[in-house]
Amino acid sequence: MKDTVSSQTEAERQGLTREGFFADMIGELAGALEEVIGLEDAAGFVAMVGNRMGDDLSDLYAGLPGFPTETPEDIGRICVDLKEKISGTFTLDEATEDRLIFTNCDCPFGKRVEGRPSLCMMTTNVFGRIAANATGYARVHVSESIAAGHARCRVELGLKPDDSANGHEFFR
């Protein structure tokens, strides 16, 4: 029994944690999908998962006291809180009636996200579902991402339809 305890402690000292293991697994899965079926289809699979998680998280936050979804600032606060809980460092830089702008310098996937842009569909879909479920419409555009080699992520969350804007649209 002592050998098991000491090896677990050594593994933890080397950085092996449950969270790290699952983040590695998701990163490797995204990488394998990108290599086998291509970036666009891999992003589609990640988007499906993100969409489902976004609906679940939207329901979760809607039921929590202190997290109203009535204003753009409320929606921004929910998105920032969610990312904070999973070790992201998103900040809400701008909140208007039309859009929210977020930046992030520390991806919840850590270094595992580098070269895996399909993982950005998780943020796209979670933010999009949360906002669309609250307001009826959302459009999400990731203009910069750590996954694509930028120093930060920059995410624009549009709250009103705009035919000239880039991004993925979501509806309630």
Second form
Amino acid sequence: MKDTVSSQTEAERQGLTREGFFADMIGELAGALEEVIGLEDAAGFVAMVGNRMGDDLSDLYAGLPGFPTETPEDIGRICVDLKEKISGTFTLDEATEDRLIFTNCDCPFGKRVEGRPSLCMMTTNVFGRIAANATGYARVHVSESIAAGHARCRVELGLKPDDSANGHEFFR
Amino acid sequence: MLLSEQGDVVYANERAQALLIAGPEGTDGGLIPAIIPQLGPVLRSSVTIPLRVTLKTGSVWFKAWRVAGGSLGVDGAMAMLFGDSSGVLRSRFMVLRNEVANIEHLRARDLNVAQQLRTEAQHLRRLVTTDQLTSLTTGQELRRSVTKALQSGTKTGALLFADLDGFKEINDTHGHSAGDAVLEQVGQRLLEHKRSDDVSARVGGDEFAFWIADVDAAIATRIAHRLRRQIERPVSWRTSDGQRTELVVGASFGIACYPQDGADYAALADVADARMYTNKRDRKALHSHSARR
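Following the display of the form predicted alone, present the structure of the form predicted together with its partner chain.
The complete assembly is shown below, putting the previous chain first.
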């Protein structure tokens, strides 16, 4: 049987992997954007990217068997599955006709997200785009985030318009 | 300004109005037609996103987001375009700052390279102008130095030529390593007894030359005697079998004074050389006469 430990390169043993490299790159890009143009504008750029990726992921899941988008739980399942696929550990804590609430203790970006709240716009836009494409409307509010120094991330995904609620709105 | 889903201007503040007539003949210069294709992503989300419009006159930046049309009695949604160039200015400033830092880094590197080149050039110049065995100046460099001194207005000076007596015998008796030891130690002594403006050179196998500035014939003669004493001091040398011995050479001198004996280096050198050979002949004759007695 192949010895998996000895088959690792020295670089990998030092923590250099393909995933880690690209995650580092994303983190550095976000940091550079925040530094150069400010947090608000950087979040806007990240949002553009998240929006486009959300559209692509919507199309991807629409073509996969086993991922309907009929009920709020269906939407939640897609979001959780998506995060699992990229090494995040989101949990669907609540699912009603009005909203979904997700929490996690582990960000796909890892430690690189700390101090880079613009990256939260990825989750905001990807979740919002997937849900809005499926149901026509979504509203996303990240009430807690590891990036902002909290112990966990808490994402509220509203499925019905509510003028009193916080968050960014998304439309089909 | 506020635009409808179709791109109609619902509201424009004073600055936006100025933009809308900034084009040729009071038109918008293509601003609205350039914005319309980008309205889709804006209208699909309330997230503020950057929007750049490129016109012939340059780029215009906005922050754009969706606004509910009902607030102004408009059907459907609207796009709010907020012209804020602060982010662009910040990014241009950062780019400039990075460019300045890069230029400073390159400049420091170039200065470092320039210093290294200067050091290397100085080293090469020393190699070219210095005799490696004795550390004295070369004959070519002596000619250059004397010519420069004469052209700079020196009033007086003396060119001394010196030839070692008995050097060939040392080479024949003890070998070239002994001869080299003599030359090396003689060279060292000549350097130690040189004034800062003087030039001491090795111009041949066992031939030396000196340029002494601002002296007359009497002083030049005294200097020649002093240099002779230094050359004729015994040189300590260890033979191949470990024996220590003392090697002794003499020195014949020829002196040419400026301006009496010549107006340039060539003329002075001819005179000094001739007088050196006269001195060598006279010393040999004197030595032979002494030996017979």
